[in-house]
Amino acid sequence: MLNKKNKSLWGERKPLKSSYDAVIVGGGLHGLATAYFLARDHGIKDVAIIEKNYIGFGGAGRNTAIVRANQRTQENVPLYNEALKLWPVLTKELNFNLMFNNCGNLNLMHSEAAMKAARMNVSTAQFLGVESHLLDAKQLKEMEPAINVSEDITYPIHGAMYHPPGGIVRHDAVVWGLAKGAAEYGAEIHQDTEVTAINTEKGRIASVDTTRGKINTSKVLVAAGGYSSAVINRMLGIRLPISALTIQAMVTQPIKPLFDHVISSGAYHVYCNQTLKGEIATGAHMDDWPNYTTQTTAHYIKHQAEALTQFLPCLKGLKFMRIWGGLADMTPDMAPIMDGNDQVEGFFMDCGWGYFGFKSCSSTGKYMAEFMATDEYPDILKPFTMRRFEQHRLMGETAALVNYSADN
């Protein structure tokens, strides 16, 4: 990333200062977006983004780049919808091609019960001003002829939920574009720098210790993806109901254009899209046990091949060329935690995103920046308070539960 002059796309590497107005722990999409909007919207430009490895090391660089706003609940849809609308805006503002392609999303339904649930999803989206439609099997086949809608597969397809505004964004382009934009406003990106302690005095943030020295600051945001809960627990003693699990994804050899949309199936636990290079990029369900590894397994290669070739039989014989794993920080209700802490003034957290962190990073950065700058909790973030767990107000986005590890 650095050339001989020690200069990157976002400028020369600068020495770490002894104080900043704000410190962001984590150089992923949420941290970079927050730094960008802190400067753009609130004039807070003296910001240090501290990244243990390199920007985009975590989930930002290990995903399938899908974006959508057809979630299930009225709390989620507005946040993701605003994120979708921000992609073309950011492309222009950052003067950087984020390769946003709103090719549309097709969520396959494999039973009458699923179709009924999809009707509720579609109604929720439409009520909140987000375009969404329900297709029967015949309409789906007309839209994507390659899809197998016959009865001779494990989970026959009854129809699909069609979400035209969704699509894909080039994830590494978003990392570089936001880094460039934040740095142009004055934020400093410090890679290969680890935060070793977050220090408080009289109930408020006082400083951050790093492997390159101490930083005095009054505001700290932890947005470290799958590592956030461990950092927050170890450094501030705040336990979060988050488990880190591995999600695996892979790409095939390139082929001629086959399908135009993002296609996903909850029954098969698979989602896929065809990239600009012609590869089929596909992701699987998360591993069943909490861990901090990004190792890949033959089990998921077999799973993806079997699942994809059931409803896309024309892919039989295609070769997988590359596989990778990333961490998903899952909460019990699979919704994020965006909050401060009553006991530590100046502390903010943005974590627990699980599958969905990439889809929301643009709008989340905007509202987390507002939260940090004003100390006023934006209304759009309030449903995602950590207090929902003690108040038994779990989000209704999914009915799935994950194992909670006390070590987190």
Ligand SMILES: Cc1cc2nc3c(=O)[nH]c(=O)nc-3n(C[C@H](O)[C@H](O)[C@H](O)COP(=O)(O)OP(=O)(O)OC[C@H]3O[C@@H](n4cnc5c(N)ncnc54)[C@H](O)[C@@H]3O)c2cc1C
Second form
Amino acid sequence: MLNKKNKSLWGERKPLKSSYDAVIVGGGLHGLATAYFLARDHGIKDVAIIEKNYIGFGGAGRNTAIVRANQRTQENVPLYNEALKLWPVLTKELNFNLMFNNCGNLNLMHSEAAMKAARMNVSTAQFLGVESHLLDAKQLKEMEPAINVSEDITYPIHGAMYHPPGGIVRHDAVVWGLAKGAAEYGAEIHQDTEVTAINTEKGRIASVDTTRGKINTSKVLVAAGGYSSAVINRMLGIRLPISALTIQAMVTQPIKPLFDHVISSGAYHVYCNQTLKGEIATGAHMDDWPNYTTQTTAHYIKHQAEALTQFLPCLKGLKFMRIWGGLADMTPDMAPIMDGNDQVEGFFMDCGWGYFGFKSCSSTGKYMAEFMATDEYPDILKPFTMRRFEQHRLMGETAALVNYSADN
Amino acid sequence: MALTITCPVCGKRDGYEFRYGGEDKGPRPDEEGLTPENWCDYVHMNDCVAGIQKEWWYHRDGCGVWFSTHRDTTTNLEISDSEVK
Ligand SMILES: Cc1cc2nc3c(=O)[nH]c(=O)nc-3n(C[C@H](O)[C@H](O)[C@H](O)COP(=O)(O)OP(=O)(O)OC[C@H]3O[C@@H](n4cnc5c(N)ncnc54)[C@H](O)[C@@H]3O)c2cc1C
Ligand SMILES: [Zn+2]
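Next, report the structure of the form predicted in complex with this ligand; the form predicted alone has already been given.
Next comes the full complex, this chain leading.
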């Protein structure tokens, strides 16, 4: 058992009460952040976060921790920009070091068409007050000498999009910090507890069933990461425009400092950064078919090695140490669904975050909390309604530099 | 190997030869009386079952046939039609 000194940051396990003002399904980043802001901004502290496994079990503990605010569309950028600005604020407020490494991001471009697309992205960012620049290959080489800008690779590099405000935040610290912050306000975190049903009465949320008993409540938020669409369909019969795919990531053995930006490439389907420990942490693309396996594959290890050593040839011979998988719940327009009080009164959802739900969790938590507390849909969230699909108002993030969706 | 798929023409092959074609949602709805809601339902909405689902595949790097099959999304294993019933 745990030493007395190692008390849990988010308090001891309590008995489950028979009612709460709000129940949050899923102890990931979005659930924890929403609980934190419900208490901080709206004084709603009688909240239960119900987590089937342990907090951070899902994408929250598996992501590669990249943060940035250079998305493609005007609806998306402000939300991510606010999230970016919240890291230093939360570090202070939570009194917990989130280890924001503001190293900046480089997106490699491998054709003139990609350079033009990048120009669009950069303009959108600049228009919205987010720092973003276009670099040619020479400037890129000066910034990161390890990068191979020669013509002799499969996809020669024409330039890059440079986004100084982004970087890496320690994901586990965000989980622990938010859990600690929410618990200090009085929110209860119930791990090892599964929500098995969401019950409605006359079109309103009435209660949820859990493996530890029934909870009466009038408000439920499903923030179950990659499991959200399955949970929402199974428990409420609401189908979502989502495909849940396995996505993988891996790290190499540590090496001396080699590069100090997050570097990503749409053409090679790869992104990487050198961690503060010296490892190269790198993400691969995802399975093209929906599955909940979170299995890792030799296919992606090979892909990753081939892609990385094309534009960073000095990595040849380096060994991968660890590989893991998680889930990415992808919508057809590569943008999330944040909605509520529509299909069922008192039912809120925050999902479809694919492989970009880490960087956004703080601002999303803030606005989802506002939505749940006031029952008024915050303007910044309105474009993310699920109705956009039947209104044919899909967002233009699909045209961003990398995109995956099993349905396109 | 994460996935093998059995093509009705070529037999059991490496899953990377195929392209996933979405959940099998039955026939396309009639144009007559079609609303934005049921069109959206057909085009975009998924069941996202954690378990056995019926789905479309295309043998892209093979014979080019489209077919539907059953697969368990929690194991990536194909399920024969007789097992489903
Ligand atoms: C390999 C990988 C790399 C990624 N890289 C990045 C990145 O660099 N940058 C970025 O911004 N994003 C990244 N992401 C995406 C990001 O991690 C997710 O979008 C985000 O974590 C999802 O939100 P969440 O944390 O709230 O959900 P999760 O952490 O997935 O939490 C959901 C929780 O719900 C629980 N749950 C499920 N069903 C039930 C139930 N019935 N009852 C109770 N609890 C339940 C699960 O146990 C889980 O803990 C990555 C994801 C992966 C997998
Ligand atoms: Zn075939």
